[in-house]
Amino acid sequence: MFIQLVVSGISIGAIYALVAIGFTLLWQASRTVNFAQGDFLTVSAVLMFILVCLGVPFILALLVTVGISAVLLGYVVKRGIIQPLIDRSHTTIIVATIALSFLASNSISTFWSAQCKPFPQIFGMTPYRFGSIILSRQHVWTIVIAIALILAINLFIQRTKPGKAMQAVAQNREAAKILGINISSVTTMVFVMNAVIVVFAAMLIAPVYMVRFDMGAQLGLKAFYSATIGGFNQIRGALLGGFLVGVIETFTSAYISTEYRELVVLVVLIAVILIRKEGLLGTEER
């Protein structure tokens, strides 16, 4: 049972980590906190669900959703909403993303459905058995795909020219501008990357949570907790925070009560902020 709980906690934590990485990338590139992050996940899940219901093969539905989300939730949001506000206060951008969050969830509820919809079990229902250990296919494949995505993101940032430009902007925007790096283009690329990451997070969580208009609200909030606990300005911090929150929730539900799982995470969040305000692996910023 312990091993099953660990796998389950890492599985949900991997999804939190993916969404938290989006928070971290946006903060590093543009000093923007996107509180519509969870609702971007909802939009992606709903779009994918509609395409599958229309008879589109799942892989094609995933690719189409990636393309639409990259344009709509990445490029259009950056150019149409964030860019005009980028030189104003952080509060203005935060309020704009909160408004975008409500707009997305309310639009889905009004124009699509307010009911829960079961998402196809893309990995199958038969569990894996290893002796007395029974592991859900969903949990195992979620971990495998999430780790593959995390490694791909890391390779892109560390080994490619656009990735190195992202690092330069994250470390020192003024120096990057002097070196000839187009800050606006890099920021747009990060928003597009974030939109793509969110699509894969939606694919992994939708079979578990089912598709509904508010499914991303709690997920986005928990990803925000994860990024804060691990370190908001470090990708490795987002990873640590995501896995930690997932494992804490799972073990609290199993050994104490499901009613207290969010309470325990919040206690950990407050404790980390009081002891180390930049997070467990974060670096201090001015």
The other form holds:
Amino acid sequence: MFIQLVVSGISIGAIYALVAIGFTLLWQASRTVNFAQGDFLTVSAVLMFILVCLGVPFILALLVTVGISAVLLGYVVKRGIIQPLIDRSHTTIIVATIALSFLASNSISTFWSAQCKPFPQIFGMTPYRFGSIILSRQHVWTIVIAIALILAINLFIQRTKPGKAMQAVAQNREAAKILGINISSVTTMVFVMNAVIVVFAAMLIAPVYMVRFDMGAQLGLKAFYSATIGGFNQIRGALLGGFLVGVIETFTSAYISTEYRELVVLVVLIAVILIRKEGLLGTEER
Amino acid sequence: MALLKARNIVAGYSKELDILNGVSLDVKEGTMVSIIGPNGAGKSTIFRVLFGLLPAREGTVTFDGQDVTNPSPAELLRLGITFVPQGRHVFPLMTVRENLELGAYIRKDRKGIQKDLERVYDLFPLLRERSKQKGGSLSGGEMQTLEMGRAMLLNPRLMFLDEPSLGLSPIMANEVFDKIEEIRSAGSTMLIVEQNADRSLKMSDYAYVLETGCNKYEGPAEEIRNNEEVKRLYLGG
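The form predicted on its own done, now the form predicted in complex with its partner chain:
Full assembly next; the chain just shown is listed first.
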């Protein structure tokens, strides 16, 4: 039981971590807090669902959704909405992302459906058995895929030239600028990365949550808590925060009550920011 | 002919107020040129304009005969102009080596970069010693050295140095000045703004004195250093 709970907590936490890393990357590149992050996820899940319903093989549906999301939720959002506002205050951008969030979820409920739709169980149903331990395929594959993605993101940031440019922009914009790094195109790249990350998070969460116009709202919020608890400006913070929130939630549901799971997370969130306002692993910003 | 020519530059941070009211200056190849003047004279602003970080409302800039008024930083870097701005500008979470390599961001020739990295390490042995350390763990003087090293990775034809000794202890400042002199004697062309005007003039060939965004005096650095009024106003003696 205990091990199953841990695995289930880590699995949901891995999804939170992925979405939280998206938050962190956007923050580092452009000081944007994307309140439409959850709705990006809904849009991706709906797209994938529609494609699968049309009979498109799942892998192809995933790839097509990655493409559409990269263009629409990455490139177009950055160039069309964020770019014109980037020299204004942070609040302006935040309000714009809130507007985007309403636009996305309301368009889906109005023009597509307000109903819950079951997403296909892409990982299969028969659980894995390791002796007396029974693990759901969904949980195991979620952990494997999320961790692989996180490693890939890290490798990209640490080892490649565009990744180093991302780091440079995050650590000192002025210095990045005078070395010839094009801040705007690095930021666009980060928005595209975030849009791709969100599609994978949508793929992992959709079989659990089912597809609905507001499925992302909850998840976006949880990822936001995760990033705040772990440290908004650090990837490892988002990672830690995500796993923490997932595990805390799962254990609260199991040992106290499902109704209290959000409460406990919020108490932890408040405690953390009272003690360390940068979050557990965050660094202070000027 | 001057390598860099700026003519009648007018610029400011807000629409109503010009910080520079028509500054002109020349930098000849192989020389070191100082800009001195009181606070608010527009010394740092001129660098921001020359490097394309602040648009010039009026005036022209040419480099090696080519028009570079309101350029992008990448354009200037490609022409061989680098900038070490005021204040600390290292990447604190990256290693010294990664910091230096980003100095060659616009270059694609891996071998050439490696060669220039070695050259910078030879010039600043301290950076070689610290190559695996994080930029943020360096002292103020070491960071300044790192920034100068980073600016040399492009083998620049012209370097802008903005207040290299600002915030450093006298001993550290001295070391930084020694390094500047070393770079200088290797034949680099430099334009420098420095609060320690006396020291900066001693190293320089030519100097401009700015006041409220205008040229006030100019001449060989030695002459400016001995100019009674400049002495009284800016050199504290």
